[in-house]
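Single chain ahead, written as structure tokens, the form predicted alone.
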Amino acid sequence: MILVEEAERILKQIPVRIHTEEAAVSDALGRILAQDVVSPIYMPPFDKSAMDGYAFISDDDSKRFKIIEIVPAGVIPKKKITKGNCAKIMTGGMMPEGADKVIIKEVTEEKEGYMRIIGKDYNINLCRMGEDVKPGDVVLKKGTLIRPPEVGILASMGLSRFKAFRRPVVGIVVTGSELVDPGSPLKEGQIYDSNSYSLSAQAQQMGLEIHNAGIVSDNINRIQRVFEKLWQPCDVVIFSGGVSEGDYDFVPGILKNTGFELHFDKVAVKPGKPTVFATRKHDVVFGAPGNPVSTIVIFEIFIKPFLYRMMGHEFKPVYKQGILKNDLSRKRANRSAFVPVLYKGGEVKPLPYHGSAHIFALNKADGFVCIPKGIKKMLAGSTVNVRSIQ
């Protein structure tokens, strides 16, 4: 059994194949940039008004100003501003030549083609050409995860397509003769499969393509047949269940018999001790225990960062610091434990949690607090880091 930190070190050292492809900006969300994005233009591309108002010369002390032009956004001004004159301008409108300030409409009065200033406005209310970005500036770096703001940046650069890292295709297999699909009648001794759905949701949240093989009964030949079929479309296969040491835990044996190298099969983590990671050339397999919380935690801690590595991105979990409201204790300290908590206003409250099958505990959880190996009790009032559920 290896430590969490050792498992993470192994995962970071395994070579991965990274491919690039062209992607449309309309499909950019969740993609990873495979190139630096360099601006070809100035942003803003011209001096423009930041407000609705009147463009004039700031040191002009005229009592009133003749409105010689109206400048909506998208229209090029035709007249030069001189003292005693102004242009009525809309937000985003190009500044006319000669003007160096926009006075907001709210502190002016317009009458019979003239504008008079009746209040104070200490702002210049204009955006200078290139004050945000100049040609040659790197606006987004290679390896950036594209969120909605980055989609807007790509579009603002005039790009319709860009170079992205290819997303790995993920196969999901859940094993267990006791499992049935939601929507089916539940017989005695059976439970509904939730893991294939939660794993698919976690992978889909990353924008990955999923091949969900569904439920496979605890039969070594059936598991192996499904496993072999997944390699044609998939880069990574994730097992849920069948990875421990019981009579019906066939996954480690199947991996060994099909040429995979097991880099680890037990990690000092709770939940999720019998976690498997194996490779065969460029094929990658993860095996998570069958209990629902274990599956979710193991994906978050080990699988997600590795999948992002395959996409050319370094995943960094989000942590929030807070004060523990109640003592957090346990009987045994031989593993690092991830405990669901509620985070509110800097206060961290442990939630009622009955173990790795208690998926309902995650409904109200904002994240996990890790109790390190060797620690049995964390006292109320302690400062702790909450790893956000993303």
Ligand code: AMP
The other form holds:
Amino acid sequence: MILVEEAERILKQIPVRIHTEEAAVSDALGRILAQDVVSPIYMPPFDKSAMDGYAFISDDDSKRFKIIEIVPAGVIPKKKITKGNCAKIMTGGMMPEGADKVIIKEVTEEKEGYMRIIGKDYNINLCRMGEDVKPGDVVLKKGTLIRPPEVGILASMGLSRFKAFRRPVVGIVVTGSELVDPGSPLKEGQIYDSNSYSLSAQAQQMGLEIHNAGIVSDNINRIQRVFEKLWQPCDVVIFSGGVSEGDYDFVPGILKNTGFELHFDKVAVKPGKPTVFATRKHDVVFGAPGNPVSTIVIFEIFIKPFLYRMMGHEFKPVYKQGILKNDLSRKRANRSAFVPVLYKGGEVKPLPYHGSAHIFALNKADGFVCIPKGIKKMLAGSTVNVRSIQ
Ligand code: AMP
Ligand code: MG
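Okay, that's the form predicted alone, but what's the structure of the form predicted in complex with the named molecule?
Time for the whole complex; same chain goes first.
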């Protein structure tokens, strides 16, 4: 059995093959940039008005200003502003030559082609050409995960395509003769397969393409057949169940039969001790134990960061710091334990939790607190970090 930190070290050191490809900005969400993105343009591309109002010379103390032009957005002003004159301008309109301020409409009065100032406006209300970005500025760094704002940033520089890292294709196999697909009746001794759904959802959240092989009964030949077929489309296969010591836990044996090197098969983590990680050249396999909380936790802490590594991105979990509301204690401290908690207003409340089969406990959970190996009790009032479920 290895420590969580040791497993993380192994996962960080295994060489991964990273490919790049062209991607469309319209399909950029969740992708990872494979290049620094340099702006080809000034942003804004011209001095523009930030408000609807009148462009004039700020130290012009004329009583009234003749409106010599109307400047809607998208139109180039033709006239130069001199003292005693102004241009009516809309938000986004190009500043006319000579003017250095826009006074907002709300503090003015317009009558018979003239504008009068009837209130105070201390802002200049204009956005200067290039004040956000200049040509050649590195706007986004290689390795950046593209969220909705980054999609907008790419588009605002006029880019329609960019270089992204290729996303690994993930196969999912849930093993277990007791498993039934939701939607079918449950017979005695059976349980519904939730893992192929939760694992798919976790991978989908990362924007990955998934090949879900569904439920495979605990039959070594059947599992191996399904497994071998998945290498056609997939870069990574995730097993759920069948990874432990039971008579029907065939996954580690299949990996050995098919030429995989097992890098670890037991980690000092609760839930998820019999977690398997194996590779064969560039093929990658994770095996997570079948209890639903185990699969979810193992995906979060080991599989997700690795998949992101394959996409050229360093995944950093989100932690929130808070004060533990109740004691967290346990009888044995031989593993690091992830326990589901509520996080509210800086307060961290452990949830009623019956163990790794109790997926219902995660419904309210904001995240997990990790009780480190060797620690039996964390006292109420102590400061803890909550690892968010994303
Ligand atoms: P295993 O890792 O195969 O020993 O399974 C551990 C526990 O998780 C058993 O109680 C299984 O019935 C349960 N389990 C296995 N696979 C799934 C699944 N896909 N969905 C829900 N529970 C599962
Ligand atoms: Mg099983």
